[in-house]
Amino acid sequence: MKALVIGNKTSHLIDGLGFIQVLASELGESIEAYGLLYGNQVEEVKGFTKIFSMPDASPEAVANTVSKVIEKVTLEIVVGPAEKNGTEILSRVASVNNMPMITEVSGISKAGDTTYLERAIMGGRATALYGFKTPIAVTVPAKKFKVSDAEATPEFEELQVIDGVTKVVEVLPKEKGAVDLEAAEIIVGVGRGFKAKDDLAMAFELAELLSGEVGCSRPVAADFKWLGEDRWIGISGKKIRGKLYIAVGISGAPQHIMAASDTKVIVAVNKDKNAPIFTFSDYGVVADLYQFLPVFIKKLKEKKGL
């Protein structure tokens, strides 16, 4: 099996490179990995038989760049992580080259000679399972798949961009935020139950108790703007594999679930007895947030002796 998996971190390349074990595994092939890396610094990845390089560039350039690669190496699979940029220039990839394209993949199984990829649907409350043939491009989530056995030691080769026909007229600075909410073991989650952009102050406090991050639903970051996108959590957003999510006042979309699914326990405060999210929560308190949240952090500060 000849595979290209591309990114922008060397993560990215560890974790197409356990997908790519993995399906070979299943289907009693033998890999050639091909690596690509835009806009990092080259670092050595066993298991791969070359790794790419190439500057940071648009996702349309990266896809032009790939595809070139794929003129080069006749591939039966290209990887790229399942986030924004990631998406983006593998969709380019896969209308060039025409080839189909499953996102999210999170499991591969087999039944009888057929192997499928699986992806979550419906937010999480249903697998897919899709039949497929080579060539394909499919993108995976972070750390769904474990690499073994990479020993090869990759030949590395620099790559000119490829510009595309967009042109970048201006750059403007985004502010960034400090928060990495991929990386944080306890947050707490904020959504339109809250009347006010101050009250947040109480989510605020109650993170900074246990020692967490606060995140928040669609709304509250794209309509409200109350929170910079960097706490968005769903699939525009961020996803989150932390300890615990607390949700508060957030009614539970399937694309903030799917975003969360991956939490250890999930609990979710709601004064509406049939929201969703308690479907797909682990404890569930069934109150308004404003006579709960008061509460919860009053005796959280007595257990602390603060």
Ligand SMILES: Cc1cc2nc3c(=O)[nH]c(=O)nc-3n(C[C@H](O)[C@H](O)[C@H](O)COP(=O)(O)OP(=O)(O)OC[C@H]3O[C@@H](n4cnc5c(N)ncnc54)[C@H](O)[C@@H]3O)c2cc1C
Given for the second form:
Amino acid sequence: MKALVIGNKTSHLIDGLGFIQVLASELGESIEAYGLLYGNQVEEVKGFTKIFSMPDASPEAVANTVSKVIEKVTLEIVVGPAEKNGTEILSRVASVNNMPMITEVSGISKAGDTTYLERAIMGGRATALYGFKTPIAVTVPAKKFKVSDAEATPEFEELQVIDGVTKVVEVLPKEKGAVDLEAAEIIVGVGRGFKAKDDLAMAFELAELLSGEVGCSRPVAADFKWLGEDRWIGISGKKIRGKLYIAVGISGAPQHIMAASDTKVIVAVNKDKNAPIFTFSDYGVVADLYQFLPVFIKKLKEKKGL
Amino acid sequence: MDIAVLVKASLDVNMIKADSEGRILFDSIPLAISEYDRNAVAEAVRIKGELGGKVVAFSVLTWGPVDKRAREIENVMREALALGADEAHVVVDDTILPGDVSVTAEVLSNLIKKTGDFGLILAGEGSMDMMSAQLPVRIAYKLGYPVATFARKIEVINGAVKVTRDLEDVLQVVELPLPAVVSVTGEINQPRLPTLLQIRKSFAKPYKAYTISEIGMDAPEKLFPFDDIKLVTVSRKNMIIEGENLEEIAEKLIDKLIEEGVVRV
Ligand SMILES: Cc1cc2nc3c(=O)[nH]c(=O)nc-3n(C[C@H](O)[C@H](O)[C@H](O)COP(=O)(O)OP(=O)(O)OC[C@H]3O[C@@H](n4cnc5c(N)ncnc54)[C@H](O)[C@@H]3O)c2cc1C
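What would you give as the form predicted together with this ligand, now that the form predicted alone is on the page?
Below is the whole assembly, all chains and molecules, this chain first.
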């Protein structure tokens, strides 16, 4: 199968190649893979026949340039990173070339003679299956499909950017956090049940007592900016898979809690006994967090002899 | 400048129902306004406040059965009207169910073209149910308009729109000529719940439902329909810790966590 993998980081090319390899082995086909890296230094990634490069550009210009490559090399699959820019670029490529597109493929499965591409829908409560066909555009999450050793050594080619009407006028940095929630064993999650940023101190104290980290729901990070986006748990944030998740003042929207489904034990603290979070948790405490957390912290300290 | 806003009557993901074998009972899941489309309506109303014009909400029904859903999509659009849209136009048609993103884009772009001239078309970043985040781009290409996605800030200046895109690592500010399509994130504004008065007023605003033949179309071929949808099963203990007082509850919870081997003291 002839595939093009695009991205602005070398890791995007590797993630995409991993997907192509898994899919090709499922279908019993050989691979002819092309890469396209924009806005970054090209590195050699084994497994690609050729890697195109171009300077950083608007999603429109990247998509225009990709479509030009598609004209030259008849491609069956175009793959990009399941990030916001990747989603926009691939949606554009799919629109121009009248291709179907799978946003954020989560798996490849087989039933009978049909190979299916899977993706999470409904906030993660369900999986949709699409019978694989070509041509197709697909976005792929980081590190989902393991890349295996490959022989091919790529040639390199620089591409001329094909501009569009979108002008990039400014790029502003975003504050970067350093918390790795995906590797944390114990996480205390905070949600809109907290009334002020200062009140999160209770959650940090609890997390420290448990040697864990603090995570949060989307509004706490993205809306209120009380915490960095590195602490945002959910389908559009981080997936967590530790041994304990304590969700405090979080309602339990599927887009949040389904990203914690690989956690061993989930505890919920919420003052509303009908909050959906209780159906997604092992142990529930129906209480006002402002009353419960101080008591919980005190008791934990007692047990620990502190 | 008139503004179009795309609103989806989405399956309410907080109300998913399944039978004992884990088959999803789609027809029993209610439709609700897709979470981030409320932000799109609120943003359209804000821009209208600055520039004048009207805000028209558009939708295409994507889940059947039609006889039951026709009322539900109207309720969703009444919410958009209560949030400040001036009129609503929808397509309700059996032949395109369940929805397919390219068909929805085709139908919506025709409906928009037929209804008026819009300087700006706003939508939520992705729908609550299908979450594919492709629709705004597909519509833009069908209409031949430029598009920007994941906006956390929109400024309309001199026939152009400046959009601050909220990307994972950076904020990217782009400028596009109007007319343009822009999808907004849930963080662009904080839509207020409509007041009772706004809800009452929404019933006096124009609401029109069409079939696809009424907007001069034949059912377009689906580009990529799903073959199956499976429930992701969640099995948890669902035990509520009870006690005389919070001290007792806290102690019982700590004991449980020790028993589970997830906390050590
Ligand atoms: C496409 C899409 C993607 C999304 N992605 C994400 C994502 O990645 N992550 C995410 O988190 N969300 C995501 N969301 C948003 C999600 O739907 C919810 O809006 C969000 O998770 C709600 O956050 P919350 O639970 O903190 O707030 P709320 O839903 O407002 O819940 C607050 C809870 O706190 C409780 N509470 C209030 N006061 C107290 C108190 N004193 N003591 C105890 N409890 C109290 C309330 O009973 C309530 O249950 C997404 C939505 C969409 C549509």
